[in-house]
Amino acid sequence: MGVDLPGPRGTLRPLLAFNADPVGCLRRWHAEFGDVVGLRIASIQLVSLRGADDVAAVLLDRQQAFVKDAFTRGLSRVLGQGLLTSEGAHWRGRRKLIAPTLRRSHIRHYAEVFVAHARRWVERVEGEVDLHHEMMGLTLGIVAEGLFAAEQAADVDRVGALVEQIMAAHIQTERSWQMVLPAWLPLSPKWRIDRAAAGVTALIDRLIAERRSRPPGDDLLWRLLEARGEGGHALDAEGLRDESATLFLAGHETTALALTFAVELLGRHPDAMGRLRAEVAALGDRLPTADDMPALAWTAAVIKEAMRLYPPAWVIGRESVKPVAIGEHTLPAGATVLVPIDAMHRDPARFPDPGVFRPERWLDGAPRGRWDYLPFGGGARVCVGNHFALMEAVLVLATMVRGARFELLRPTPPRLMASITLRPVDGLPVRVTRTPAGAAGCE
């Protein structure tokens, strides 16, 4: 049984639309019919609900009444039960274990991993490059190192290709006609994943015993072997081989693309890209350290907002089990329910001139509602990473922009692929040129 909610008539040609572009679909829709839009597909029962009160009633205040939707739980096939696919208790156990390793305390040992991961990147690259294609592989070696304390370049190259293949795959399960294809077909989506996700499976399961073998550290993994969870359980193979997964994969994509986008609009603008150079070029003559981040403040606003234009995560995904009062409807069971992130970041009475990209809009100390700004999700379910992933990204840019220039080589914005995350379609083409090491104020 379906609910009367405003939103575009017909099914076939919404259908259509959505699936060539969710996020440009989302966007004119909430435009057009405001905070609630409904839409049926079939049996399926669509809702995305942009509106502040809505958003945290679904993940928060009615949380119990959601479950993942079907695509994020088909997310297990490459991410097995990990913090992003498990529900319940055992989500709620695994949250308690691994949320302590990664608190603002811990993170602050692995700023010099991000500094020197981003300072070989820039001794070694110049020239005409896929930017995106690069931020692809310098987050994976920083994950690699900080999470595995394992720098095999063979390793992350292999683990990016695999990424890659899974992402496209994903796109063709869900918005394509091979969706229909069984898991046994060779070559369908499906067989593709499962192939990929086991060559990932496997690598990692050879870096957990090349790490149980080593002595112990700081980084991720062995905190993760150490934890231990209400009874004094730690994690069993299969639990620490979902949760490193979970880590490995999805902790490098975000950050990756937040650096893609800030170069992307930096290149555009000038004065902004003139400001932040200013400001490395402050610190002096050596690399940035944790205990620059308050000095680096312009860098952090350039990161927030590259993430609010494009955020990675551009939309969480929720199935109502029950039926569920949200505002002045009451949505059945059974009904997808999205939460539009992108839209709402573009929401003008969340951000006046929201298509605009002004970092200062960070630095004006003017008080928003929680949920106005989700990059990393919101709620109980807030990304465990993300204290993590802001830092890097701002020590990164911070080093790159120290020792290299950037030029765009592309006249028009990037084309977007609303994939598992929010990526351009043919990546960042731009020309490196190094710098002397200190020069980033210079013009």
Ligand code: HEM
Contents of the next structure:
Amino acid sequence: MGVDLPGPRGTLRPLLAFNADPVGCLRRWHAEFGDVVGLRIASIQLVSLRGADDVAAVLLDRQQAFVKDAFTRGLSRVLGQGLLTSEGAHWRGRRKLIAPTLRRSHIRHYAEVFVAHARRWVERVEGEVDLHHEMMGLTLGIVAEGLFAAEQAADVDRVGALVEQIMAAHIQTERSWQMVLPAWLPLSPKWRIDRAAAGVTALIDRLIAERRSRPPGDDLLWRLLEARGEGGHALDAEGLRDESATLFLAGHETTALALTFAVELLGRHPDAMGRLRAEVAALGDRLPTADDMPALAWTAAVIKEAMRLYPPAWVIGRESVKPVAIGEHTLPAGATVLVPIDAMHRDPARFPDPGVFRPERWLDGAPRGRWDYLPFGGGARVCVGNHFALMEAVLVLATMVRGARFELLRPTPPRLMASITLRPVDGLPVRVTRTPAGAAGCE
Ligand code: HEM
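Can I get the form predicted together with protoporphyrin IX containing FE as well, since the one above is the form predicted on its own?
Below: every chain and molecule of the assembly, starting with the one above.
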């Protein structure tokens, strides 16, 4: 079922290289071989498609020919048949239920939660910290309060710890030979994932029970509890659990990474940081609100540029369910197709000087193709939390910069570790110093 595609020759050497550094490999292979890169690993045909038309074909025009790839499907060990991992009519029904609560028009009321959490963070944190770890805690707290109206901080922390364990086990699975072995083998990382997943399930059941016992609200969990499907049926316990786990996991680490990399890049580009401080100061002696979004254009450009250089979701995976023509090639059924978001964002044909941090490129009005910049994916399965995430990142960054200064304790750019997300190896050590606005407590 092979198809002859440009790409690295041999099997073992490219496989080892890809396992060790998938981000670097895709960057290099696309630079060397062009928009289409093929790789065969045992019986697996891997195809990475960087060209705009090919990406559009996979994510939109010919999406019926694809399902999520085996790696993403593997997440159903944790997420069940939630929005991220389900397919077909089941997925469509859930998307209809959840998308309205995260629309641009609806997320304004989350703005206060974003700013309140960032403000408390500024008041609490000073000295040398791992900013990646801090941002994970901050965004987890925001999801817990904004989407789940959760009151038990200890439970939320525990979910965070379990998510860490799941990610660590995934990294271990992916970075070893276990990646190419069938999922039914009782390998220890997968066993650990199942155990952590059971812990997440128990905690989420508790959050749901606790939420039921309190008055109605506008949070997403309440809406899920109230939602009725086509036949007037409520979501059953399993459905509630799957969607809650999905939103917990999908909804915090990615945004935490966007914030972490933004602070890292600002630390290495004092001019950009100066302009951000000036923008925030121009708001006056008060905290930012949803209405300030248009005035925070530079802050938004910094976040967008950070997600271009370090896309938290660095690759999107699909699997073809039937033979499908993409450009001049026909891919067989069962091919694993990658949309290499990171390599697309560093393609010089899309972004001049692609390795350079230049937030201005988001403000200069230069024409940009729909399939050139995809931090949130595209097509029917585009990130359902994209507006939520962008507003969250902008308001949190503005509030942090208003109240504190950040000094990088490691002068070199971060080494990257790619698992489901793209993370800085060893986190991001920074020294946080409160400024007068932060020390006074933001009003
Ligand atoms: C900077 C932050 C974020 C990034 C970079 C990001 C990225 C992505 C990407 C690339 C996809 C598409 C995956 C695919 O096509 O296979 C996706 C899907 C998804 N995201 Fe996000 N995301 C972010 C924040 C959020 C937030 C805040 C939430 C929840 C509030 C969320 C919930 C989801 C869900 C549920 C899906 C699956 C949607 C579906 O298949 O219908 N994400 N995200």
